[in-house]
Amino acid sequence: MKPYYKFTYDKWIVAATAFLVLTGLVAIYSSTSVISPDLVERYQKRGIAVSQFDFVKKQIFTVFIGIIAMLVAYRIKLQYLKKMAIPLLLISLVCLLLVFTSLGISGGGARRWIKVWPSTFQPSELVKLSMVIFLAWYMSTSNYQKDRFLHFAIPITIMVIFQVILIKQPDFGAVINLAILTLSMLFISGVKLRYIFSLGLVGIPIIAKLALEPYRLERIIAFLDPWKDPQGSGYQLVQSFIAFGSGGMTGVGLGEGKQKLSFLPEVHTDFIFAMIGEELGFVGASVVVFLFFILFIRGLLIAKRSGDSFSYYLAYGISLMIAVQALINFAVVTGMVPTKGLPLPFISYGGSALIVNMTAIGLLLNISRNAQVLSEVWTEVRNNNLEDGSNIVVGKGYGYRRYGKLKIRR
């Protein structure tokens, strides 16, 4: 019998990734051309001599392992992704200890780095990935049943661990971010609403004794008015009002942007999609947001499209995991929720975040590859020519998902 399908991967999602990749190393690039004194004694503080061109060179060389990366998990047999669900986790949990040991770095009042020669790795991006594969194989397990307690509770206190100790960073935007993506895909899964807002009033007064904090506690009262101390805690978003305001429709021209002249404090990370608006304006603001709607809403599609549970969730999760991130991103940078030290995915300066992210997406194509193959195995099923006479019957699913495996009988 001739294959009946071939190999192939979602288009929209490379194009879409590519575009927001060369943007980010564009923005990167415009953003530190022009080394600021404050920028070069920030780094000097950690032995670290800055050029025109180091920023850009290293986010070069970034982009160049998470494509290796995107590669590998584009290629990686998902059944063998499944048996790794476990030892990813524990990985990521290694990883996330080994910052309070003389492996971290610390910097900006947080210890979120470790060493991993010749940069250094933030473990809280590995997290991410690591529950939602985790997530995708448990709620597709046979056990796992969405309505008993005990099933919901397990992943809720792995999260709490993770989370536990992402505070003791602290690093609270990781935190928010990874309950989020948990109880969104347990969610998906069809677990009770009830649990889902007990945990919800149970979590009020630790989240509530958590804002108290004092540095929190400045943040917040800077996002409700930041013109009230706009030289110190509003300082960093009032820029960013300025940058967006200052780019109006159009933009005041791709490295023309002021902001960056020692105005917005670490312009290349947290903030980049300030300068993006002020160099490429509204226009250019609008593209940026558009290509991660493309992004989530194929990651949507190649769920639908998924033959298996595993598939589902997993391709579900991802999608969920950048736009979460991308769209809290934004609302930090134009004051819609408090100051929040998440990085824009693929745009922002970081080799941690970026190598996590295409090796995120390079599963997502791996589960879009399948899906093209499950697909044209269902028209095959609807035509039913195949040259050799086989007969194609649609056995019983299994899992959460709909669709049913296919079993090819001679």
Contents of the next structure:
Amino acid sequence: MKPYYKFTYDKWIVAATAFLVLTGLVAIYSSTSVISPDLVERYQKRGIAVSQFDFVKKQIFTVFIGIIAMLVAYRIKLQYLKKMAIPLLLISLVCLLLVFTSLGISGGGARRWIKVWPSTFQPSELVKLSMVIFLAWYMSTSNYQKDRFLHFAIPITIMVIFQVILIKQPDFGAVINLAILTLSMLFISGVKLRYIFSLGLVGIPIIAKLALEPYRLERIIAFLDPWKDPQGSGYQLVQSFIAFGSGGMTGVGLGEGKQKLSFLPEVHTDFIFAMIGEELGFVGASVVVFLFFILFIRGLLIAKRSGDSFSYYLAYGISLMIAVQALINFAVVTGMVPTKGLPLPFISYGGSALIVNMTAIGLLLNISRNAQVLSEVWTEVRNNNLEDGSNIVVGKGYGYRRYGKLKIRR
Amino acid sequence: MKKRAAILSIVIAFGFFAVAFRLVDIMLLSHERFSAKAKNQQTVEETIPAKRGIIFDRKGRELAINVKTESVFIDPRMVTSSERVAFALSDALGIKSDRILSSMDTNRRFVWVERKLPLEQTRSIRELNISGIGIVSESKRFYPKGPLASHIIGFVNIDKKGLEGIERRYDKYLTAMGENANVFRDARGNILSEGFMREIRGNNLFLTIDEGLQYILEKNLDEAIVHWQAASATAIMMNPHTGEILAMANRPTFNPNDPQASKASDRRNRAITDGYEPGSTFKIIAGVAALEEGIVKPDTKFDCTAGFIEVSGKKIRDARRHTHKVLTFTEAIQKSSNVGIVKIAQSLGIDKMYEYINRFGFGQRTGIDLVGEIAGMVRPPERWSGVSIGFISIGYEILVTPLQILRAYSAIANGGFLVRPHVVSEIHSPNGEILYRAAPEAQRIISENTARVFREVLKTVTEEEGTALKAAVDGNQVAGKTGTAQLVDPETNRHSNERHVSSFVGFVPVEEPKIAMIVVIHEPKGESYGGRVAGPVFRKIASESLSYMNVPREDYRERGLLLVRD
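What would you give as the form predicted together with the partner chain, now that the form predicted alone is on the page?
Below, the chain from earlier opens the complete complex, with every other chain and molecule after it.
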């Protein structure tokens, strides 16, 4: 006798994601409705005509694609996803290499995009999700031995391969992001700490060398004292501070922000959070931070309540992926870490990241629906003499209550 | 391995709290500081364009307006190639490039090149888009009617400060103080539109002047000065009841759009700034005084057969033979007999004579709201010589302005009141509120009856046997008086026989005076009698003005004419 059940998806996750996406649309419209002439020029070079509504229209279109991707990820069987782990990684690799072919598009001194009709795609976003899925599968296979160096070295090698390609683009932010993500997942799987530390010893000189590239060094110095050169290297940070600071408690009002008028660089992408701070104030900015916090906490609960280790690692990994990227963006725009171009998930303008992140949320919801709480179900069935077709509630007292209909297969 | 997951979760959660604290620090604790910095970089102080008030005539026709012009300046610190700047500007504006080059050799950040240019001229400079050359828009005062009424309106300097006339007298009302306002800008320095143009406007003035009457007056004055080859001329037309100046002009004149092109003497409003010996037009003072005091009646007779009278050993002669007989009071005025008037003055006495000169406002400013008015000169009786009463009574030994004479005649026209002449009737705020409205100021100086009787006396001047037959207007009766005064020759310091001031002053129609007017012509050639020089000018102006004002002929009933009022 085996009870069969199907629970509903996690509504908190849906609500938080929806709220973040809508905030993003509003923020994108606010920041791009006043289009600076050089932005028009920059996008025209990439063959995109720009008007007041172009950015937000395109982003709304992307949101619809994202919803489709999310539904697909929500419906997909997790067993099938396991089989897809390696192919996905290979697809990511190919996409990442395509950047260097004639399909690749460069912008701002970096080659990060490939042409996909009718728009562009940034493979580095896909790489992160593929890596999380791969690691979740890899660490949940029965022959994975956390203490074996080889089983540590394989994912690290894959990570380094991706990182080498990413550094060629260059996309230093994605390199760091990938490293944090991979090492965090290996860390929770229980690998020996000395592996991680020794990797750190090897990695530090490499990172140091990369960090000492003149323009990155300049950013680091600017981060330490942005006021030393507020018109030069410290400009971005100073403008970000002014945006946040002038926002105060309730902000200058939606659409009333003045920092987006060419004062803040990359206001619709990397520094969109600063504009939200300016226009909606501490209240608005805190709400955004809190929504990401909710996503993270709910993701952890989903991971905790999931029955199998693949679901566990996947849910944990996705939660980490979104939380880490959001935190890095927050830290950059508030001057807590050196400036590094990373968009804010769900909010920043940009299709690839939004689609990938919404796919990840779809997977998270998928896991939440299938969260296996066998022992609880059995206890419930036994204690209440439940029969086939009766309602069942599990997760009481865990902050993770699920409702469903009991089906017992004999 | 749940422990490691928990540790990592706590680290991440800590990250969120760190962000929250950081936000408190930047957004709440440093709010003031960053707000100040934001305001500092997002706003720029800009001068709001100010527009000087508009001057209208009594019917709302524009006499002084503002036109949009642009001024070119150089910011020497922004100049990358001074040769290029100099070449471009000298090419576009026709200025010597040396001058531009030397003007750039300064530490100042702002050097005017050329101000208030028409927009077509600055467009080419703007298109060149050379760094260091700036263009700002400035409004410029423009007088659409050119020299018309230039002495009344005056003009302004390049900074729009009133220098003469109404522009100067009412400068503080017309001036719009340019204010500075903080406007938003973007990082490139572009000013953000606020959706409306900020603008400060000065108050608008409505004059008592009628552009049509002013034109009639000036046209005839121009003709007269050419015809008589005169040195200068003045004419003033006034509403005798209220003191409203309807028209006022002088020759020579100037163009207020280019005042620098004229001599300073051309810009003088001679009607109020220049005194002259009025001659016979002054004779009414003694006449009116004698009537008012009851010393004479219109038919009182004076023996003038000698043709001269001796006053303190000096002979005062009559100019023409036909007055060498016994004249009535009316005839003495009508024929302008010197002997008759001196006799009247003698019977009046020094003190009464002086009192009436003062009553009629001579030796005092009329208080007209224009700049540069003089009081004239009337010596007190203690400084009179024995012959003074004689000379003063016939208009010598005193200095008056044309406006003072006109005001004296207006008192007879309006029934005995001394009015205050004025040219501004209303001041309107930019929104159209009335800030000021001129109220007629009148002071009784002679009785109603004296004025009425004297009007009849003056009427005879333009009738048969009068001195100013040529001043008579067809259809309306003119009351007035001629004046022919000898000018003092500056070389000999004596009255010259060649140089005269010819004048005619009067009002029309006699029974219901609509206009009082004086015409003064200095140094006409070939002819000097006021009746023949100034009289015809008066007649032409008066007759054209009356039809312009739709004043019906007094004799329309006798002639069986149909009066059509609109």
